[in-house]
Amino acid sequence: MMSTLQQHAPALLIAIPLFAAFSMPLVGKNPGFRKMWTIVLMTLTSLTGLMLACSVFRDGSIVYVFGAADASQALAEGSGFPIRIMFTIDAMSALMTIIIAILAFAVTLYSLAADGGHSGLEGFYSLLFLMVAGALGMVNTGDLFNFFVFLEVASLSGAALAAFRIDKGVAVEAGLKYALISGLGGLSVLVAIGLLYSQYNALNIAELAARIQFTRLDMIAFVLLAVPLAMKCGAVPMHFWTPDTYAAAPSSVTAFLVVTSQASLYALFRICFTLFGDPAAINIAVFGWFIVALGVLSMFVGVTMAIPQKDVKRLMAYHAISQTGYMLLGVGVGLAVLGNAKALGDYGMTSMSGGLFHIINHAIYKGLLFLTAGAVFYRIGTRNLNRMGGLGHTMPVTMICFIAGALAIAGIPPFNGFASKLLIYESVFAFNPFIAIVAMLVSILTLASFVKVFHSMFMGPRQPDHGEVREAPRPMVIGMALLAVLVILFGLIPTAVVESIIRPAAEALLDRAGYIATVLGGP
């Protein structure tokens, strides 16, 4: 039986949350029965994606043929085409499934109490098990059409429940700016996937890597592919849509497409690395100077951005574009010495480690800024800073996990944070000193803002208009510690967790051959 599940898991990783979308109308109207068949098929959810990425990392790559047996009955007889629906998992997958589980059983739990009073819930937990469902297959799947399908799966589902609340217009308008950028850049992906199919007959990203000649067509895809990934992951100057929807949208949302955009970013840098990563036929420099570009400008006009912010969660929005910009830093670098073996071996790796060890840093640390400050907003009922004070007497766990995230996202040891800025300061020096300063001084300025964040909600005399203020809800507690233990615990033992699964998923990045291999077969 166990066996079984381990081979199936990555069907049931997309099948349970699809499943629950679909099940939550026709059970969800009972209020505690809803609660529990939620909680239940979250928890089977994120477990299924634990068990498969322990898995891949411990044994290597998943090849999963969806209507075979095995791998080798999805090629063409005597060509080594694919020709059925293939999920390819190596560690950079996993990585990202890792990501997905955690925040999804986080959010899932900090939501029930959250979100509970509000009407249409069983909507609500319908979509979030869509966005669930469509941030895993944009991470796992190893075709380009299908990447499009979950990647709309997950943009609609999250367009609608960033307009859940309403707010008297705010949130709708969010939602249909979220929509429209989101059907834009889905345009542009499927031109893109369209442009390739019709010069190779082929939509799996293996079989198109094996394939690929670099034509203009090709580099016209590419640049169809990449701006509408980048808009997606909140990178300057396509970051337009980002402070709108996460402010409006509900904290646990809002934690949530943080993930989204990190599944954005994960196709990002699939698509420069396994597509198009052939040092020896393209110059693969200018696709990482590319990356670098929108990585310093991320992180200055974010942190920039953020500071004269009164709305909490819009200055948040602000600082999570910023920390976009050192993954992108992170893993540009990795990509512009990709054709320099020595540059690669002596900082090209480390700056990539780096990087992708802060995806999984920011998903953690920037959830956990994102549900304090909903948890505020659910006690006092506003998310602007001239109206907050002195609420750490009354919500001191609230506060100290806002503490951790914020010592967090400003680098500080020994939070997560510190852990893989470290690794991207002491790189991208080797790289180009200019830009470690600049990366450096976000820092400070990140810092800053969050000093007067803390201050401006936490210290000081209490509101009057307040009234009497509490703790939040358990669930909302819970789900926040969780998150708050992480970024502890990824702080303090960084390098078991960077040998353990981040420099595999970079490594698995880097190692082209490897996945075309791994779903084509040969050496």
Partner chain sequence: MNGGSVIIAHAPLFAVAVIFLLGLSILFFKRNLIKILMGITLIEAAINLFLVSTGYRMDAIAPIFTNAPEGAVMALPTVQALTLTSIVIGVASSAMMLSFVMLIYRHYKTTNVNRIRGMKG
Contents of the next structure:
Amino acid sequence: MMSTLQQHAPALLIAIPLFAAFSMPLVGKNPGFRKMWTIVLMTLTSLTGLMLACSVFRDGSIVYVFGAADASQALAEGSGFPIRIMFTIDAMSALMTIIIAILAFAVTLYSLAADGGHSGLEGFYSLLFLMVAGALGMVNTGDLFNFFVFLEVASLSGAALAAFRIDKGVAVEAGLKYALISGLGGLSVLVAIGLLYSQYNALNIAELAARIQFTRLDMIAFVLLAVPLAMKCGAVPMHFWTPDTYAAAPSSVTAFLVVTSQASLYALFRICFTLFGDPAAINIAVFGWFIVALGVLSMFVGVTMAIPQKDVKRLMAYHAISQTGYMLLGVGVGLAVLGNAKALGDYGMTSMSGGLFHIINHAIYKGLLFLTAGAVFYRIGTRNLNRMGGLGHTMPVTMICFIAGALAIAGIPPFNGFASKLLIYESVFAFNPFIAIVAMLVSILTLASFVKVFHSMFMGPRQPDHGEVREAPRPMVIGMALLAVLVILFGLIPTAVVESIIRPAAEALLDRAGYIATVLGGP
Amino acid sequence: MNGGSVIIAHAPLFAVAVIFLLGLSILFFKRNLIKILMGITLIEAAINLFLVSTGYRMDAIAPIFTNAPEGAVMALPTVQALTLTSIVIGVASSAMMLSFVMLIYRHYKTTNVNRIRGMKG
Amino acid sequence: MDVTTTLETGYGAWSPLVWLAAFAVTMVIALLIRSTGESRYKKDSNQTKPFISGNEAPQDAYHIRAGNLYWGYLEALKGYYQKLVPLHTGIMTDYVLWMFGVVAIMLLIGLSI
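Right, and the form predicted together with its partner chain of this protein, after the form predicted on its own?
First the chain shown before, then all remaining chains and molecules of the complex.
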């Protein structure tokens, strides 16, 4: 029984949230039962994800073929060709699964309290589960078209959720912006899939990577895949939708949107490293510099746009752009020196570890920050920083959680953001000192901006218009505290995290031949 | 292949290009949200046509085994399956975006994108 | 796994536990120095009032709101912000144009290598 469950965990990972999503409208009329149903099924999803990730880190990559008699048999019987849809879960996918599982659980706890006052909640949770299924599918699938489907599932449910609180039309506008641009991005991905399929008759990522010839059409396909994915993760200059959508969505949804954009980031890296990352065949450094350039632009423009913002969630959304820049920078440096074994060993590997470590750190502290902003909004009903003040007297736990998140995002030791940023600074300095200096400057500006938020939200005397404010409800506090503990924990034991999950993920990303061999067999 | 059949063979791709450019130009030059969504639907149609046209194999038949002629070559219907999926996704996203436009019109009293900018800066 | 090991960055190392120990020692020293000071703090005296350049403090609204922070920074970088902020037009077709622009540039680069 247990081994059967374990064997089919990749299918359950998608099946449980899908089942939850489609059963929610049927059973979710009763608020009490809906809450229980949501929390039970989300816990199951997260546990399945964590269990799967653990087994990948322990026993190596997993291939799970849907619809085959033997789910680990990647090649269809008698053809020697991977024709079925499959999940290919290596250490990198497992890392992303862990991130999604942790955040989904904490945010759901929070959401049960924060979004309780709305109508139409069975639809809300239905979409939330769809979004989780989409994000989990994106990071685990080994099939390019299947990836497109999950991308669209996550985009559509994300857009609908962003528009959930209509808010005099502003939230709907945000939802439409997200739907429009991610719809077009998805179509571009679809064209690229068509281009690749028409040349190689394959959709499986490993099969494509084994056959790819780097023709001009392949270069076009690369651009049509990479640019929309960079857009989805909010890279400047395609970041404009991010502040609009993140600000207007309910806070729990914003935290989930952060997760899906990180899933897009994963896909971008997968495309760059696994599908196209053959330094012998093409000048991979150009792609690397493309990613690095996007990263540096995102870091700098994101943080400078954040400083003058007056809407707290908009400000944090610009910081999300800026922090994504660090991940792009870290992993982009690894890509740029992919063909140079010495540079890769000297600093490329460290830089990639830093970038990937920053993904998990960012998901945790940014999720936490959005949740604290949501808790404040829940109690005082405004996101405008100019109308806040003195909340430290009445919401001390929220304030402490905010401090942990803000110090982590600014890279102050000993919080988790510092460890990953240190890895990035030191390795990028060896790559290009100027970029490392920009990265440090951006950290300083980040701190400056969060000092402003902290001061205007929590400092100062009690404000007469917020006199009766109380601490956030308990499930919200638990959700926030869970993430705050992780922020501190990851900051105190960075070595354990890096050695056990980050470095295997970076190695998996670099090991193109290994990924191909997992599916196709071979040496 | 002579000149005429090259043109015939590539006719679907010409159609794809024309429909795609139509959609793109609507996206660039029209300000009405409904028209912009029409443009996106055109782009979607062009891409679906492109996908289907890549699946054509000369002298191959559809993979229906009942009453199939002896020794016939069958085309692998992967792209047709992809196209069906993408049509379904396209319908869902069009429906959602049109309902968003409806809600926006109800609150903003306009469908002009230049005036739908409650958030900027 | 030994959690006390330090994180090697290739050029340096980072050990949060050593850092915490140093932080604790510094705090103890700071508290020792502080405890040698005079305790003259009195509640409900002028000491507890906000000091605004010697002016009479307003009775109610003495919280400095977010809009007033970083005025100097924004004033100094006015040229940069006047160019950057208007790019965020809020018009959704502009967003799409930016994406197509990057696709076009990348196509030029991708096809030339």
